[in-house]
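Take a look at this single chain in C-alpha cells; it is the form predicted alone.
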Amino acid sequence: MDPHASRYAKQILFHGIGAEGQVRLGQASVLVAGCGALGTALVEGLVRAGVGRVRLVDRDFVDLSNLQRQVLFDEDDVARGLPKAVAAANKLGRINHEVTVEPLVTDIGPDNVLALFQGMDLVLDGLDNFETRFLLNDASLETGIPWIYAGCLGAHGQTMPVIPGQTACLRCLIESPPDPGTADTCDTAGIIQPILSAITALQLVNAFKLLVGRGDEIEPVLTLVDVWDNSHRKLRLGTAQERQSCPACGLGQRDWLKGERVARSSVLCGRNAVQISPAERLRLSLDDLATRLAPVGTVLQNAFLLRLEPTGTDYQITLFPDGRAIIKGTEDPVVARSVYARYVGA
C-alpha cells in the first residue's frame, strides 16, 4: 500500500472525507491564532489529519503552568524557555514530517493581521482572550476567509462557525468584549482539560467539513457545552435580516482591524503576567540587551527570546525581537509598563 494513503487509510474509508477529501486536506492552508489550551489540540488534529499547511501564530512562551491542559508541551519545553510556537512546530515535525508547520513567534494585531490570514483556507481561534477574537472577526469579515470561534473556561466551552455572508459573525453573538474586571477568567474560575477536548472537537469537525468541500452540512449554531453538568445546546443565531443591523457583517464597522479599539497591553490569563507592547514592531539585538541587562540581574537567552530576574524583585521579564515584553509577578498595566520603561526603555 502507498505509505501516504497507509497514513490517512482510517480517515479515507470515512464517508465525509474518503479519497477526494484527503486530497483536498492535503491542499488545504489553516492558520492557527494561539498555541495555548485550544491551539495545542488543534493544530495536533489538523497535523495528523494531513492538512497540507499551518500557520501556527502565539506570542508566548511555555510555562510549568501550562502543562496541565496544553498538550504538545512538555517539562523540558519549560527549561528551554521555549516559544510555545516553537515547541509546538517541533512535535508536530515528529509526527507528521509531510505536513509544513509555520511557527511564528509574534502578537497579532491591526498591522500583521491581514498578512497573516493571507493564503489561508481556514483561520481557527485558539486564543485566550476576546479583542484579539474581535481582531480576526474583523479579518474574517474584510478578507472573505472564514474562522470558528472558541471559548472555555472552568468546565463550560462554546464554539461557532463564522462563514461571511453566510452566518453570523462574533458581533452579532457579542457587540463588544465584557470591561475588565466584569467576568471570570481562567484566574477566577479556573479550567479542565476535557472541557477543552470537547471543543476543540467540534471545532475541527467544522473545519474538515470546510476543507474537504462540505461546508453545507455545517450548522450555522452557537454550541455551548459544559462536561461537569454533561449538558449540550444549541443557540441558532443571526437571521439575514437580522445580521443587516449588525456593526461587524452588516454595517461594515471594522473597529479592531482599524487599531481604534486595540490595547498596547494585555494581562495574560492565569499567568500573573501582562504583556507590553510598543507602539510600532521594532528589531532588537538579543545579544545588545543581554550585554547591556547582565548587570541588573540574572539573564537567560535563547535564539527567541531572553529573559532577565532583576536583582531584589519578583519580576521576571521575557524580551521577544519586535520589542514585546512579558511581565511577570503583576497584573497591573500600569506596574508593567513601569517596569518595562525601566529596564527596557520608554
Contents of the next structure:
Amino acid sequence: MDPHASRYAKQILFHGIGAEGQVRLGQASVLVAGCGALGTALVEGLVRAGVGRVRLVDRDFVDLSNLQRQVLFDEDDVARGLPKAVAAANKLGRINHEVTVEPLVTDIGPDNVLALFQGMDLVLDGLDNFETRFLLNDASLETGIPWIYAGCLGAHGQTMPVIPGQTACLRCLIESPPDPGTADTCDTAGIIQPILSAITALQLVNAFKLLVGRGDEIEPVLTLVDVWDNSHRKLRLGTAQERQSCPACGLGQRDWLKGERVARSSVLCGRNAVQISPAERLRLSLDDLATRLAPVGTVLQNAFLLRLEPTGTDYQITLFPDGRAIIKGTEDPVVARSVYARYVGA
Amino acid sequence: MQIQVNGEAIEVEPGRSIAKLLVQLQKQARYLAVERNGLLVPRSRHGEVALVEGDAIEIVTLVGGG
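Complement to the form predicted alone: the form predicted together with its partner chain:
Whole complex next, starting from this chain.
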C-alpha cells in the first residue's frame, strides 16, 4: 500500500468516510479560529485526518498555564515564548506533512474576518471569547460559509453547527453575549481538559460530515455536555419560520461585522490578562522598541514578539508588531490601558 | 401548577407566559435561550407561549471559554 493510502487506511474503512470521502477531505480548506484548548484539539484532528489545507489563527503566545489542557504545546514552547499558531504549526508539520498549514498570528476583527474566511469550506470555533464568536456568526451568514460554535467552562461544554440558509444561527439561540463581568470565565470557574476532548470530538464529527458531502446527516441541535455529571443533552432549534425574527439570519443585521459591537480591549480567559488593540494595525519595529524599553525592565525578544517585565511591578507586557499588547497581571481593561499607555504609548 | 426549571420544581400561575416566567426568575431574555420540553422557544414567542402543568423548562446560557 502506498504511504498516503496507508496513513488513512483505518479512516477509509469507516463507512462514513470511505475512499471518496478521504479524497474530499484532502481537497477541503478549514479555518480554525483560535488555537487554545479547543483550537489545538480541533486542528490536530483535522491534520491527522488529512484535511487538505488548514488556516490557523491565534493572537496569543504559549504560557505555562496552557499546558494543563492545550494539546500540541510543551514546556519548550513556553520557554521560547512562541505564538500559539506558530508552535502548533511546528508540531502539525511533524504529524502530517501532506497538509498545508497556514499559521497566522493576529487578532480576528471586523477588518480581517472576511479575508480569513475567503477560500474556506468551513470555520471551526476554537475561541475563548463571546465577541469574536458573534463576529464569526456574522461573517458566516455574510459569506454562506458554515461554522461550528463551541464553548467550554468547568466541566460543561456546548456546540452547535451553523449552516447558513439551513440551520439556526448563534443569534437565533442567544440575542446578545453577556456583558463583561457578568459571566463566569475560565478564571472564575476553572476548566478541565476532558470537556474539551468531548466537545471538540463532536465538532470534528460534524466537520467530517460536512467536508465529505454528508452535511444532511448533521443534526441541527445545540448539544450540551457535562463530563463531571456525565450528562448529555440536545436542544432542538426550531423552524425556519421562527428564524425570520432573528436579528442576524432573519433580518440581516451584522452588528459585529460592522464593528458596532467590537471593543478594543478584551479579557483573556484563564490568563489574568487583558489584550489591548490599537484602532489601526501598526507595523512596529521590535528592535527599536527593545532598545527603547531596555532601561524600563527585563526585555525578552524573538522574531514574533517582545516581552517586557517592568522593574518593580507585577505586570508583564507582551507586544506584537501590529501594536497589540497582552497585559498580564490584571483583568481590568482600564488598568491594562493605563499600563499600555505608560510603557507602549497611546 | 408545578413546572420544572433546570431540573427544579417551581410553582407558577396556570397559563403564565415564558416572558413572565423570566421576569419572575429575574432573568434577562436577551442573554439566554429558553428550551421547553426539548425545543427552543424563539424570543419572539416568549410572550405568547403559555406554560402548562409539568412543562420542563431549561434556561440555557452560553459559555465563553475554550
